[in-house]
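Encoded as structure tokens, the following chain is the form predicted on its own, with no partner shown.
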Amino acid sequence: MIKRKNIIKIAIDSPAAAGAGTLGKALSKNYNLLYLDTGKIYRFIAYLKLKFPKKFSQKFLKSKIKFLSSRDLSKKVLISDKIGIEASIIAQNENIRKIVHNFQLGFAYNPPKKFNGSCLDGRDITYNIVPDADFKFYITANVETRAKRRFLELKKSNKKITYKEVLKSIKNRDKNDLNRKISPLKRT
């Protein structure tokens, strides 16, 4: 892959509901960075798995995903609980963690020229994405204080659930994206 040089590439790795799309948003918008959540990847391939469950194949995911950039990943129905961990579950999946990968370095070390450079957060973008990122982060706090902020992100879509519901899918997708054996969440 041809990489853009001269650009800023910042990685930012976190917990579900920590702030790390919160802080890399910011620092995006400051230095004129191309964002990328990389959990709403994630996501919406849980969107398409759950939505054409009958057609959901890797030829189906590499044909989605190509458009993928071009698409609004902030969608209401992404952030629910049940499309959460359905890409908990998806991340441990190696062949669509491949494909996935790829489309990261793209955004990473490609962003288009109007942009000084990139900014990627998710689980492994630190160690494994982005490895000569020129700032990296880890940002978290505890499990109460993320579930709230989720619960209140939720809450804010109008979701029928609980805090305690919440609470219980986060420490879920703690545990997932902890103990993966691929590409897990983990300090730099």
Ligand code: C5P
Contents of the next structure:
Amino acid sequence: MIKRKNIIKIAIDSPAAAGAGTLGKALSKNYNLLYLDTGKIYRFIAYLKLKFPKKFSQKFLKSKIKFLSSRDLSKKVLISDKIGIEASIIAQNENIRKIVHNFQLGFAYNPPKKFNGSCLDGRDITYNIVPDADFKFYITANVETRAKRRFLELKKSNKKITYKEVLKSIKNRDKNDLNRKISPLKRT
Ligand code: C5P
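Having looked at the form predicted on its own, could you now put up the form predicted together with the named molecule?
Time for the whole complex; same chain goes first.
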């Protein structure tokens, strides 16, 4: 793997809707870093699984990830609660994690020359993907505060969604992300 020397690497981990993305984007803008919300990759894979259930295989996934673009990751459909829950299920699969892991390394260690470095946020970034990051953050907040944040965000595109539903799904995802065997969310 090609590793650029003398770059700034920032790693952020957090449970769902705690504000890691807001922090990551602000830091990246300020220090001119390439920013990657790694949750979006798992969300994109969840979207592929729901959209192409019959085609969904490791080979299919590898070919999609190889050509993954920022356009794919900014699809509006990825922010839905349904996709978030599915993402936390497929994120427990070791083979899927391996494919995503390799993709993330290029972003973290070999960002284009115009950037001073990289900033990644997710669940296993500080101890698994970029263990030698120059700065590491663990961002959290109580589950009600996070659910409220996510509810206000989701309400803009889905008028029917309720706070109760969002709270339930965030609790569900916390359970999946904290307790899974492979690369659980943890404070390093
Ligand atoms: O960050 P976000 O909530 O969009 O992530 C969606 C899901 O993707 C998480 O609930 C988690 O299960 C998974 N994920 C992960 N590892 C990461 C980032 C996200 O397992 N580094």
